[in-house]
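Only one chain is given next, in structure tokens, and it is the form predicted alone.
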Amino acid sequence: MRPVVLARMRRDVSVVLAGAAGQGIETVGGMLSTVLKDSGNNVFTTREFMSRIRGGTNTLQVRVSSHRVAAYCLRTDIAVPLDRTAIPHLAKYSRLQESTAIVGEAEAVPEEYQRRDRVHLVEFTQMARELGSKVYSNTIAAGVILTLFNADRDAGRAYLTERFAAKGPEVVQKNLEAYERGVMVGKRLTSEGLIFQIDREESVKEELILSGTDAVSLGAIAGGCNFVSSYPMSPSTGVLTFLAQRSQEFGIVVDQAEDEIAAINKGIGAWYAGARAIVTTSGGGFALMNEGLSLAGMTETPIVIHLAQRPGPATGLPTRTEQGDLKHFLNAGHGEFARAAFAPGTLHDAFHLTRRAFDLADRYQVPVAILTDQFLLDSSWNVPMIDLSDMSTEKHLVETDDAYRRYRLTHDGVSPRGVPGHGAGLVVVDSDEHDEDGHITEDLRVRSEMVRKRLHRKMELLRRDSLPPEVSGAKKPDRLIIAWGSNYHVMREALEISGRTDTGLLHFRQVYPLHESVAGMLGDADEVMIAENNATSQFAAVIHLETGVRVPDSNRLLKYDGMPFSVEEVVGFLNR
């Protein structure tokens, strides 16, 4: 085989592992990202997987970079196929290029690819069997890849020692031997020219690797969450699992409900009793929560809903990504009542917006949604430590007295919220129309007053308290491209690569209600564009409704095949 020098110095390298579920992709990916970060490299990991326990073809992309990255890209510098479906799968979706180096076993590399220059055959399984079991092949593979980046060898050994400590010293020792075998193979490949040198930052070693799921869950804890109810549904389940695993430490009551109808009603009941609750679900589950959502609106009970978007309708593509539930949330429930929705674009957003959702729900006694998606939740990257210096939470409960009226009409529309047993007053709540005392009424004058209170006045407050979009890119742009939620990083990176000095990015982390400044921002641009992961440009419709500004059809980049935008796709759109 002719040795090929792929790169002496790169700013960013994309490694893609592909194979069937159950082959250990996550194991290898976890070791790569941790050890590379501990070596001073910036890392970003994202996953593409099928909705099945075993089989199919899954991929895991690890971007190793000298600068922060958090976006999916089509470019593959190193492909590691774990079975024969891997290479055809990557080729089918344009994720293999002529420059891609393939490192894998002969049986995993189709013959037509084995004739290429950039193929490096390594018999992982045979080497693992020599150590006693083929299960060590993943550790060998990790050792090979880490050596191509000259990763800290001791960091690799420390990772394995901690990772397998619970399985006993013999398992630890075998994995260390497997790792060293991988290192030896890696050194051979580097001597053949397959080596990547990435600038490192010492400070990265002290940073955290978090996923979107981690960030939302930690934000909930910081927001004072002490009750979670949910019926498991991908990709939202990770938040339920995270909170359940830490329930003892943080005093969180966890209820895996019998269905989503019960889940949201239990969450409402928890807030009614004075707890701070979150329900976590996805599109199909949220559909079942609609009546509960209306109950929260009518009773003015706070509720925080984590709505993890995936392609629908119905079961759709349950393990893929989409931004298809924005209008679903905004239009959900019968009747009219106030609500707010956040859409995190970064891990810090996911943490702080989730925390803010609890305070906002409590402050105005309304439903607040955190709209994430599979891409954000199942991706992870390194970030600086989250500032926890101000972790105080707002408390808006009042101690009731004999004159307490749950729905007292106030100037701003927010009634004092008491809970049963906290004070001498009686807390009466009714899903029927009610008077200030909470008793059922059909007095039409009272009805009108209550609608103005729980809808109009609260929407005014929510809008006044809304977050403005973030502006980046060109300082005085002629063009503005709009993005929301998880498309933040891919837009930032694509804009930088495109070299467009006439284009700015307007990223929305609060998607409803919109900040009052939005209409002016859009009105100042000569051209407005938008990129969304749905088929009908749902956020463009919201902007049109809220501001009167319409994004032309020809200026909409829409993707709805279940995959996130790649950097290359967005660059092409910007430079079309």
The other form holds:
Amino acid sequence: MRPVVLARMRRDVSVVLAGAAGQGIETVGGMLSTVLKDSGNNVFTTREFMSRIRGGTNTLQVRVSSHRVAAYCLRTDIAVPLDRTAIPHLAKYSRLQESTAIVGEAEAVPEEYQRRDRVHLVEFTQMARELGSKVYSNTIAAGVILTLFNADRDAGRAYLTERFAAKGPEVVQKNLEAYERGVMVGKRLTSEGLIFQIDREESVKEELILSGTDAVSLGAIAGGCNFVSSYPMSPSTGVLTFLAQRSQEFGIVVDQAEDEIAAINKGIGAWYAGARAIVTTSGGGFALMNEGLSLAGMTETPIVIHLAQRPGPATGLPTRTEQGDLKHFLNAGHGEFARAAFAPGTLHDAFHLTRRAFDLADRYQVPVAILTDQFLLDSSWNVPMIDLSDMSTEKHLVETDDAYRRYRLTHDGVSPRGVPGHGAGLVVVDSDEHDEDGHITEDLRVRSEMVRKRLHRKMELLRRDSLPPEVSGAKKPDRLIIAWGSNYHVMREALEISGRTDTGLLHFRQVYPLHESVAGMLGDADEVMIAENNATSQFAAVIHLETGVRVPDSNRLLKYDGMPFSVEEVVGFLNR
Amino acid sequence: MESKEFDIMDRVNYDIAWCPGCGNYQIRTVMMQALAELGLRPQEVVLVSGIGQAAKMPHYIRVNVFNGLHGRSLPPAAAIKASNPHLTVIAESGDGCMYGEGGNHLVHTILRNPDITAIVHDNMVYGLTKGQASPTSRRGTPSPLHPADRQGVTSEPLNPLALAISLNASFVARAFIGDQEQTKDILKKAIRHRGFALVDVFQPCVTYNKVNTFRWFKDNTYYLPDSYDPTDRVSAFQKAIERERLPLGVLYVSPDRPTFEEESGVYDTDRRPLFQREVDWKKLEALICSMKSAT
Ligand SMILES: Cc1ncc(C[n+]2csc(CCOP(=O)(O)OP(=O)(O)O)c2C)c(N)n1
Ligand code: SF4
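Got the form predicted alone; any chance of the form predicted in complex with its partner chain too?
To see the whole picture, the full complex is given below, headed by that same chain.
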């Protein structure tokens, strides 16, 4: 076997684990990312999986890097196949290159690959059996890979000790042995030249590893969320689970609703009574929430909706990613009323925007959506500790008096919101057109005034309060490429790799309403491009509507096969 | 508290949208009396309704009001109670709203057992949309969509009481607004009951239901005797499926079911409603700090 030194020059290494659901890819991935992070490496993990509980072919990519990366790439430096389907699966989707080293059992490496260079056969299962059970093969595999990165051995041992503590000292001991066996194999491979030296940073060791799901959930708690009602639907369910598991600690009422119709009506009822509620769902569930969204609009009751996008229409590709529900959210609900939508690009955004969604919904008494997607939610990476020191929750509830009128027409367009049981007044809300008291009216003049308040005045306030897009890349760009939501990191990385000094990135984390500066920014560029994970360039349509600027069809990079953009694809587009 | 404290009519001059002679008027009177006799203040009561003629009730009573969507009165009602257990929460709407559009919510609200009361105006017809059949319409009843020459309504009527008892609802009763005192008594028991209470109130629709009139309800109902034991589920079910004459009164009580709010655990050590609570930044910081490894 010819010794090869990969990645010496590279800034990062991509390890891809592939195999069937239930084979322990997650376990190995979790250990790799934690121990490498604890060793001072930046790590990014993203997963791609089929909609089934067992079998199929799933992959998990871990990028180990000297600096923060948080994007999916096609390059695979080390492939760890866990079954026969793994290698053909990677090959089929252009994720296996000549340079890819394969580390796996003979069983899992198809004949035609076994004769290739850079194939390292390791009998994980056999070694595990020697230890008493094949369950240890995952720990052995993790030990091998970690050693290729010269990971901190104590960090590895500490991880296993903690992870298996609940299962008793014997299980811990066996796993430590398995790990050591993996380390031995790893050393052999490094002596054959399979070694990856990635610069480390001391500060990384103290960082957090969060997924998009974690960041949204933590942001909700920071936003004062104390009520969640939802019906499970991938990929949104993680947020419901997270909040449920922390419900006693943070005093959160959890209601696994009978359907999404009930979920949003409950969320609205909870806000009416003064709780801060979130509903978390995906496109199909949000379709059922349309009626409730209108109710929030009409009654001017705040609601926070986490809309986790996945490919549709209908049930689509349940476990895949897409940015296909932007228009769905913006057009949802019958009638006309104000609303706002955030689309986090980073974990930082996911936390802070979710938190902000609660304040914004409360401030203007409107529905606010957080549009995420499977890629963001199911990816995780290391980030610095979130600083909570200056955080507080905005207070908008008033104590009512005898003369309280829920829909009082005020100078600024927002009626003070009271809640039942707080003050001498009564809180009357209605889904019918209503007067200032909240009672049904068919007075057509009152109707017009209420529409102006619910729609025009609030849109004006929301626009004034909206977040401008972030500009990065070239200083004085001729070309601007637009992205929104979870494509932030892939665009940043691709732009850097492309070496284009004429191109800037305009990333939107608030996708509706748009900040007033947008039209000017776009007007100044010679050329405007866009990249979106959908087939119709939905955000380009929003931009066109809001600013009059049209992104030419030929300048649109659209992907809708259920996978996120890879760095390579975007580089190709930028340099086309 | 006096019943007129709950009357909004002497404060504003409302044009009540009900037909003259409709049973809804008496239900309104009885509701106001029941709330007053229970010693409640308007500020601590929330009336939640859906859409329909019956669903307009909250607008004609002086309390907090959440008048939401057709069929959707129970989810917000349960959420309001879960967000502030100090409130007395009553969902009130028609049979179409509660049993038709909202059927799934009824089933699951019974299973969850929030401490709220559901009052269903059962006139066996859709009033607001002008006389179509409702889930409780009897077989054979003619309606605009079920002409008499084609045997009228052909589906089996929903039996809300049997349904509720089968789900082990914690309080199930039926009243007939022809008897105001008895109805008031049943409503008071229902509101006082800890847990989900369903009261099906027979309410003749004088405009669209020419079959199930005041006379018809009088002739086809009877009161359960004082000796009746509502905690016996089997006999309650037997009563609920009687077809000849329909029993009135409290059919079933399952007294020991914990409520949804109690089960949530959120009020175990802290009785404050959610709107009075703050983010626990210390705990959140500790939680975030603990997330240094991939889960
Ligand atoms: C989603 C929806 N579907 C249909 C309607 C129209 N609608 C209003 S009230 C009603 C039926 C009312 O019947 P019921 O609940 O029995 O009340 P009643 O008017 O008889 O008191 C219908 C179908 C609506 N408002 N919303
Ligand atoms: S339509 Fe029937 S139920 Fe409605 S107000 Fe008239 S009489 Fe009453």
